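First comes one chain, alone, set out as structure tokens in the form predicted on its own.
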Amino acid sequence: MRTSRCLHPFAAFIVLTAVSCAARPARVTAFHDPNMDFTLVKTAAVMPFVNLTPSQPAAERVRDVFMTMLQATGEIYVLPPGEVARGISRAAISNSAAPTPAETVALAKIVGADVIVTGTLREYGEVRSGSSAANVISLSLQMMESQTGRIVWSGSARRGGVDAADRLFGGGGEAMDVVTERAVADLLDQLFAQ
């Protein structure tokens, strides 16, 4: 009697769905200024983030969801949106995505932030492959100290999208908000590693 080497249909199936079932590995990269002792940041302010997407209310979105998770660390207190809004117009920031570093260090002295934190939305909401869609998320920030306006730490991740299980299956990703939440503890990951 003669054995075949060929997998059995239903094991070839069970392999291939264990396969492309496992988790999405995210994209992750960091820069970490080795002069800078994180430790002594207490005090963030986060600027509203720059939306390359074409939805209206997704940096907002985005935004408060970094800003409570942040705060949640316990390590750094973020300042209210409300405050910061504040502090750039009494420094009269003109693109408040991008602040030169005399308007970082001017900011930080209004608000009393031992950093300032900005960020570019890159990709967020549902993208599709042939018949098949997932939600997608992609975020990079910058954190610059409040003393010379030098950026010290940047950081981004993309989460989400349409992978060989959703083309197979039909699956349809993951919810918004947990696609979301996953990209930003990514990168607190990111910032707390050292």
Given for the second form:
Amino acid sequence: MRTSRCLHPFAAFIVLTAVSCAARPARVTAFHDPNMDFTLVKTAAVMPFVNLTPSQPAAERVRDVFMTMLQATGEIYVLPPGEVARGISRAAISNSAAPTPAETVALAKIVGADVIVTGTLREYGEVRSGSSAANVISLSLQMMESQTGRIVWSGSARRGGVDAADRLFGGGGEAMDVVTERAVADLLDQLFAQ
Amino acid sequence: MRGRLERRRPRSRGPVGAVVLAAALAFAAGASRAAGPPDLPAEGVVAVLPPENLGGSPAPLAEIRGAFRVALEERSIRVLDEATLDSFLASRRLRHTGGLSAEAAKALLEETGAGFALITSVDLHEDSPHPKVAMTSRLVSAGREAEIVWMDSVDAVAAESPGLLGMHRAGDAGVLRERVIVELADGVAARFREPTGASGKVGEGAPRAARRFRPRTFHRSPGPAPGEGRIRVAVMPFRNDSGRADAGNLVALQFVRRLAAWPGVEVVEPGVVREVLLRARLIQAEGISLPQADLVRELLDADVVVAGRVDEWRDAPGDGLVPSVSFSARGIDTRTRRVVWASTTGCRGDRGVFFFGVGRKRTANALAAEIVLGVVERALGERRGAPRSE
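Provide the structure of the form predicted in complex with the partner chain, given the form predicted on its own shown above.
Full assembly next; the chain just shown is listed first.
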């Protein structure tokens, strides 16, 4: 009995240490239009993302990952980027990253999409905190339906960054492609969760 | 009524799936033998076209061309004399020698008697204290149709096999160049010796992509395979956002190489694709659109169009740096006008390497070749049921 009493504080210490060292959960915020029937969404067109980072090809890279992972869910067919570019040109959309509702409707009609997805890449690349450095990505997406052009889903995710373990033990965090996949997976979780 | 999106969960194949897969593999093993490239004549004259420099730095192209001629002649392959070929190229005003159009292929046979063209690209030529050389060659049949009958890519790095105390380390790019040319010429000779055997087709001893270089983000449509029996694939030039000149062409070439080596797949010669794109004035700045895919089907009779974008190609000059490649690729079924597979891949040459750099890829070209093999395996492997060998 005495032994078990001694183990309890030790176990509590282990649990507390594990919890404090665990990676921070992804910061997520999402909106779902309660009146939207998402089962009707079969085809999506993903617009070029707004790039607020200094890395020039980052937005296209993240868009590619998102398009592939969205299609890999098996529920939504994603139009090829060349077809989306043709639609943008035909619909004469001046700012393809942020189309107006009227432009959204016109584009969806041209390319035959049920929804249009737009996105903003806010952070991408390495961040530093003291002597530690790690990769980080911050991304927000919006989905607009093709009939009215209104937003039916919106979500954002942030992954990576310097955490307590990096500060204590050093290390450069995870590779950029891993961090990107995790952020996109978070966004897909938000999209498919009700 | 409010709907809810649900993801499809991958279903376990179970014993029935295993039997079906085994049957598919057995069928494909037979198909790979039946659907081999055309037989080559025992004595075909080869026209060695001037190499194309995709290396991003100067390379002795005339010297490389001469070395190829000598290497082929040493292997008892008849080579079209240089003056005749140059005169043919001048008369036809053929400046681009990185491919063979259908018209040029026909004229080559009729006017010079050469049955084949050896098309070579210098993918990397680093003449430094740590030299590196990479080349890709393909043998294309001349005559009625330009058809790829053999293709390979070889790279050599001085630091790869230095030997004891670095005694076998190649000091200059010339030695590496010679090694690469000899290996490629051996491949051509083997193709001539064994017309239906040494085609480099998967299942005939070709390696499988290392697990660490397989694509992390990949999708393949669950629908039926495009085309019936043999798939005809057209690989478009990839859009290049990498900053490295010709990176798009280099990745596209690796796709051509890997697809051409796959059983049941016929790849349209890139020179033919280029000619059609120019004639139809097809500009695909953001990738191929569906009307363009229709046009490619109409003009090239292609079942699948492969297109993509390269966003990173780092050659890693010197010895200590690690190459890095990142690209996305899509296959569009021209019949259904849908994307049948999509992949986004990016990795460094030292992914999964822990001890003494064993297994590290030292050139971006070798890394791209490995990644593309992984993509092609996932895109066609299980569907076509190609036999594999470790």
